[in-house]
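Here you get one chain, nothing else, as structure tokens; it is the form predicted alone.
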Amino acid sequence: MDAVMLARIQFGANISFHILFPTITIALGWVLLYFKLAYNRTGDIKWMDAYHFWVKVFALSFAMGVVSGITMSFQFGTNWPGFMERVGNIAGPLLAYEVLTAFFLEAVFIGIMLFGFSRVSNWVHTLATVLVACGTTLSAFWILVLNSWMHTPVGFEMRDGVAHATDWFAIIFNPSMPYRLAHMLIASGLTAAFLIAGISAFRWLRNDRVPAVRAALRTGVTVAAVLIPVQILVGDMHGLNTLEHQPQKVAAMEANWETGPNVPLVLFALPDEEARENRFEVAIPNGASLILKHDPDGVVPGLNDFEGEHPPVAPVFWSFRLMVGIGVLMLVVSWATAWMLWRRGDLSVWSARVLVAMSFSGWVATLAGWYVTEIGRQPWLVSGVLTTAEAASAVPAPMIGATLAMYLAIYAVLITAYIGAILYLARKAGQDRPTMRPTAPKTPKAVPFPAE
């Protein structure tokens, strides 16, 4: 591989690892606030028990996000100097706003959340939770502003090859920002909801069925069941916005080669860019036109209109289908589990196992969606302004390859340790309070435990 491709893979690996943790903390901060307000309202200690467990997961995720974010900032200088040289007048302030308005809120007040419940007044502890939750969302806002501007750049002018801001309001509220922000915030909500539901189900399977576990479980399942249909609606709106501003990306998502009406929805295919056709295609007639234009006769753009200027088709095509597939699975699992909790008041063993298996499904869907977004922007780094090749450094390929291998090895160790730490916390929470777990009634052995 050449140096540019290796640099792209390296940055993709770094941001893929980094994005896992903000997708948890953005929404988990608000779930913690819900737990705290529920405790303030009812006085029921189960809500604070749930808070104390999940604030540890929040702190661990926050720390991992901070550490992994540092490596990305280095790469702006080492691998992509052209980015800041060309658009640093816009990217720099937006990144600074994220640090000044969001990161400090999280970093300062997370200590009170973790250690201050018995050391400060209740309202100060609640206020700290509010500020941290707001900080996570502000952080997402500024990062999504910059990323959206890179896709739909407005409010600037070029002077001697350098971008200068002319309208900060237009830059911040660029055409794709509202859709990307909403899509990402809901994705975070689903990621946190399935993590909460999955880890709570893990504890439930270990007979740790204290009220805090049940309360967290219901919260996770309910949030997931409410958010997934909203995400489907927002995703449709986001897709229509992308069709307007980046039609070549949508053409790659659908593996559609020819512009025209009555375009089928391709369910399965092996896109062949050399032959510019799909092999082994399975499609629904008129499906793409109906979804993208809300009209079976709607005209959908094809890749042949952008030959030489469209993204790699296969990665975008398959990433999009993986994201949608996980979304459908989330819908089925969350609604089925919510119905079971409403009808039976408790889980079955198989439903708990499914939730455990879905614990990190939000990560998979988020990464797949992120690949659609970022690979789908190629060959541009900033659409119409700066190509990826123009921004790349002169660092030789062997050096980039060596550091890439090092990063991948470290990330494999860290992600294993992170998941192991969460499972350890879950097991330890049950072991610390064995007397609070329900015990089986004294009945003959032939009669199963009712919760089984």
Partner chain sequence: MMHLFGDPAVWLPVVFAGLMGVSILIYVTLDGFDLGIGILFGGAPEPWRDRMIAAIGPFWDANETWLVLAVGLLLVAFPMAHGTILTALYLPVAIMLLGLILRGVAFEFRAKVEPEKKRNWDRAFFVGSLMTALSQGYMLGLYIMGLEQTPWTIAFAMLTAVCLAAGYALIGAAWIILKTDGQLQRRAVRWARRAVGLVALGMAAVSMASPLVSPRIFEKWFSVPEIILLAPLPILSGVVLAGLWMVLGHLPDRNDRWDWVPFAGAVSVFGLAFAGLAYSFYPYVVPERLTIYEAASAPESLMVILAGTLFVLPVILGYSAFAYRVFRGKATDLRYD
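Same protein, different state: after the form predicted alone, show the form predicted in complex with the partner chain.
Excluded here are partners and other molecules; the one chain stands alone.
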């Protein structure tokens, strides 16, 4: 394998590993705030119990996100030195603002949020929770601005082969940013919601059905049921935006080779780039034209218009189907369980098992979605400005391969340990439950239960 491909796999592996955790923490921060505010308002200890359980998951996820994020900040330089040399004048300030406005905010206040409950007043602790949630969301904002700009670059001019910013407002609010940001934030909401619902269902199945578990379960299912239709709508809008700015990506998503009207929606196919056709195609007539142009006679772009300049078809095509498939599954599961909770007031064993199985479904959908958009941008790193190959470093392939193997090994260990630790926390929470509980918000120290 050549060095560029290895560098891509290495960066892709790291960024894939990284995104798993912010995807949880971005939304979980706001859910924790909701638990905290519900406790402040009602004084019902179940909300604080839910908070104390999920804040541990948050802390663990946060640490995983921080360490893999540090890795990323170095890999920009080790793997893609050409990126900063060519577009550093634009990427640089955006990354700097992420560090300055988001990273420090979350890193400093998470200390108070986690360990400061008995050291600061209740409102300062709530404020720390707000600031951490703001920090994670701001971080998502800046990084998605930069990522969107790489897809739809505007507001700059090239001088001597280097990009110079001409309009910061245009750069920040570039054409794909609002759609991508909304799509990602809702994806985070769904990921956290299904994790909360799934782990709560896991505890429910173990007969750990205390009020805190039920409250978290209800929160997770409700958030999921509300967000998923919004996500489908936003996803559609994002797709139409991509059609406008990156038609070759949409052509690859649909595995459509020829530009024309009445393009079918391909449900299954093995795209063959050599022969430039689909094998074993199963398709709905006019489907793609209907979805993308809202008209059966709508003209949909085909890959043959972009020969040699379009992304690899099969990975984009399949990732897109995986993402959409999970989205549909999320819709069915969240609405069915929400209906069940509303009508019967409780889960059935089977619905609980389905929720457990869906615990990490948000991860799979998020990764699949990122593969669609990132592989879909190839061969460009910054659309029309810089190709991925141009940005690569001169580090020899064996060294990239060796460090890649090292990263993959550690990521495999950490993912296993992470899921294992969450399940252990869930089992343990059901076992060592203090019998007496403080009831008023003013006596947090009455029955301490340790963090470890």
